[in-house]
Partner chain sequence: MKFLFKFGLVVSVITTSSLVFLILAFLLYFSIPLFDSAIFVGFFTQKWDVSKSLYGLLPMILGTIYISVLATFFATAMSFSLASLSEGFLPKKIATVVEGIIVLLAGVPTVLYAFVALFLLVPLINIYFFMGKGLSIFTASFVLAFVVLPTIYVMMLSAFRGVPKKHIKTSLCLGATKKEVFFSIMLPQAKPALLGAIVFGFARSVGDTLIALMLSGNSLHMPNTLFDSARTLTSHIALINANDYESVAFKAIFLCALLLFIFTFFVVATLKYLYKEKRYA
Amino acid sequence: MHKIFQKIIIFLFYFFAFVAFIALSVFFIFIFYKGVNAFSIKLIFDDTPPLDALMLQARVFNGIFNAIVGSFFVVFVSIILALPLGFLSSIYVACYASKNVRFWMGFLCELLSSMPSIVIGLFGLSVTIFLHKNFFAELYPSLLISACSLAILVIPYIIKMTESSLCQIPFSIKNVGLNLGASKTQNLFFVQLPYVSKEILGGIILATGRAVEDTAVIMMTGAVAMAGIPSSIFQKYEALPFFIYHISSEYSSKEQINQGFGAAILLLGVSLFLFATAFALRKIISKRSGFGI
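Just the chain, alone, in the form predicted on its own, possible?
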């Protein structure tokens, strides 16, 4: 009876794994089938010469080049804002904070990471309106506001991944520097952080991917259609997720909806590139540090 039950459990494992594989395969095949014909140089640059667009000598009006550049800018600024705060906060929580502080920080991070992104977008918009009315009359929804809102969105991922990695370091590794006479700070930066560098890098890549794909936050805080490439962080901008939303919700022809699928392929390609880069860097760091597997 026990062996029969065990075989049933194993069969269910294989069955649901197979179902998940089929579902994911159907999803990716559908996206590529719909978008592969629309994915071309024309989708990115439209009728503008690619070299002129890349050199910013001519504006792209109907392609997604502006959205690609805008997405890069907003994600780059958001990670620059989120990384120091998230990384240093996680080190404090994992290595210096009391149990009570660690508990409440963990609770707040879990709460923030589970919060719908539309709420964070609404918060960013509300703060912008408050600052505009009371302090900065020139301040409107812009790339900077979107980046700050996205930073709030991804900070919990950086904190949780880094803290979890530091807390899971084996006791023998965690104290090796202290046993050799190093200070706690020296042991942290020269032993513990290099040991978990792969996991920390994975958390940063995960946070970057989360920022790249979000639509609700940027839609409420600065992303618009036909904004062009922003010349400063205080201007509105275009973004790839917003382009997909905009063209899919207001399309008037089959070609336009296929453009949305083509942009979706590009967005999936960006995500694949991020994870491939993370995997390659983790392998390189593992070989150089001598800690990893």
Given for the second form:
Amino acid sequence: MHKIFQKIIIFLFYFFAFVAFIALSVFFIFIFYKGVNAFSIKLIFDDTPPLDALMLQARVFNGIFNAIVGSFFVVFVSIILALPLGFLSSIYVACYASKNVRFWMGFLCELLSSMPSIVIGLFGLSVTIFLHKNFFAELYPSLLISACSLAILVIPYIIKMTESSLCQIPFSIKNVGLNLGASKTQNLFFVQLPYVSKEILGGIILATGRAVEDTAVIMMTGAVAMAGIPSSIFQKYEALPFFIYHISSEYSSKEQINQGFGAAILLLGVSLFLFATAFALRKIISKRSGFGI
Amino acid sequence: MEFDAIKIEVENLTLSYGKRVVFENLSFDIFPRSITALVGPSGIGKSSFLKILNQMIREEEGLHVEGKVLLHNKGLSVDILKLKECELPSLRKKVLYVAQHPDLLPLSIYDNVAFGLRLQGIGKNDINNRIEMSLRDVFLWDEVKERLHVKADILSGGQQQRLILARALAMRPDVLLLDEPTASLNEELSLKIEDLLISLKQKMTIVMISHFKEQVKRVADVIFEMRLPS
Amino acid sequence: MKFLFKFGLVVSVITTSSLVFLILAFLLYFSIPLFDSAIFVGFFTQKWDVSKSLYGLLPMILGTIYISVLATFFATAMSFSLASLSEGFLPKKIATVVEGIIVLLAGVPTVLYAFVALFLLVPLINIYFFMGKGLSIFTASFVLAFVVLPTIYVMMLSAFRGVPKKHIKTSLCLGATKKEVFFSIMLPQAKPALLGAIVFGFARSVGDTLIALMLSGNSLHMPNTLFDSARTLTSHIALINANDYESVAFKAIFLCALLLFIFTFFVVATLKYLYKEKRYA
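Output block for the form predicted in complex with its partner chain, input the form predicted on its own:
Complete assembly follows, chain above in first position.
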């Protein structure tokens, strides 16, 4: 009886794994088929000459170029904002904090990283409304607000990755500098940080991947369907994931759907590339022997 | 109960770890219903040799075994190095390895012994009988009969070592591989266990590792000494 | 220089640790006007109909529960199967490949699952199975399952790997088969961590916006069956038309967010209590 029960369970394992495998294959085949067919230079730049568009000489009206540029800028700014904050916080937590502080920081990070991204988006929006009403009447949802909100989204990732890598430095290496008479700060900069540089890079890449794909935050804080290329960080902007969402709800022709698939395959490519890089870095790290820089 | 008598024939057995050769070209026979003692300096591969006999060596990474180990049983010979992965559990139920450091499962005393018996599909009454018998065999019954259902890790080192011996005995193996079975026992208990081993060899083939010269002289029928190449 | 560095450390720690409190403060700041009004109970009992001045969040709360419970169920079935197979049954080489693929899946943007499902799964259901019921709780939760699958899978893998190797070896040594090792040693010992993984997956599926927003139809009716259209708390926030910042409808959004905040807090606190140590998901 027991044996039969186990056999059924194992059969179910294979069955569910098979279902997952089939569904995922269909997903990938479909998106690659549609995306690769739809993908072309025209899709990105429409009828504008690519070089002119890249030099910002001519405006692209019907391509996804604006969305690509918008996505790039919003992610870039958010990482610039998140990096120093996350990095310094994790150094403090890993090297200087007491056990209590470490526990609470861990809890807060965990809470922040588990927070639904739409809540963070709403937070960004509400801060904007608050500031708009009380202090800066000119402030509206914009690229800067989105970048700040995305930064909040990725800060816990950067903290967790950096802190765990700093904590996991082998004991033999951790205090080499101290034994040679270095101060705690010197030891940190000349021994520990070089040792974990690859982990930190991996953390930044993962954070970038997270920021690129997130849609809920930017749709609350300033991403719109038509904006062109923003001339300052206080303007509204277009972004790839929002473009895909927008197409799905308001498409009116087959061409637009094709555009959506083109954008989808591009976004998938970027995300998977970032993720695979971070993954490969981790593999390299796990094989490292000695003082790997 | 009829016990099978298994003869083991080792031919040209070589064990290597990466490029380092642990031992080379071992060839000898282990006779049925006898006690073979392995002696030699530590690190020479005695424990690994025992693990080859029940093929737990396949669970270690980076170790490479060559040669032949033939089990002769009722006219049938099997080369255990060539057994398929799925045939290993039945080999391990016959050829039982008792580790040097007690490897208890995170279960109660009772369940630790019962675990192997349940794997053999033995009924509940029979399990209870066998547990009592094997615990009596290793002189543990009186010490634990009141607390069979508490976690096994509260036992002392010596008790744990006897518990894993009892766990093996309860399964009634054909070949018993013992890795320093008395290392953490006091002298009196060691002698009792030695007597037990001598009586057990009526039923099974025993291969043991021991560092005690007196013990080896007393119980072993065949002494196999492994030496470093000079 | 050194002083500047230390100053930077302290400032960033204070900033990052206050983020959560800032979020909470803003959610409260906007939703507190609702607390003392007579309509507060209405938020949890009524329907949502702005034209009749009804602002009940009950349909969204139910929608969230239905979709995320079902999604967690699907995702658990699949990721538990995959994790068990790759830790307990499959040959090592295949298991490594399976692990690699699923870990990479975590990098697929959520919006893409919804986008593909919208043009593939929804028409399929519409045409062949349930006429016009393509956008439903079922569709959303099925697709959502694939979003949380990698998270649960990775946590379950580490749960299985947390089982001490020596226990597994001991039982192999006693002649246990792979199957017996899995059912009698690995499963009982990994159980608490496996449950933690499921709870975490549930939290993830409650927090996701895009799948429900694009696939569940967003209707404001009380959901009754699996193939009803429904709206989740998250998509209700996303669908807000923020023209009048003072309206009750707009402030009710913050109540939704507050509910999500409280839910997340309890999940994280529970997991923290269960694991009693730092967990790096």
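Under this definition, the rigid core comprises the largest set of C-alpha atoms superposing within 1.5 Å between the forms. Please read these numbers as outputs of a predicted model, since none were measured by experiment. Residue numbers count along the first chain shown, from 1.
Of the two rigid parts that account for the shift between these two forms, the one holding L56 does not hold F28. Note on conformational change between these two forms: two rigid parts, with the smaller rotated by 17° relative to the larger (from C-alpha fits). After superposing on the rigid core, the C-alpha of F21 is displaced by 5.8 Å between these two forms. Core superposition places the Cα of K254 2.8 Å apart between these two forms.
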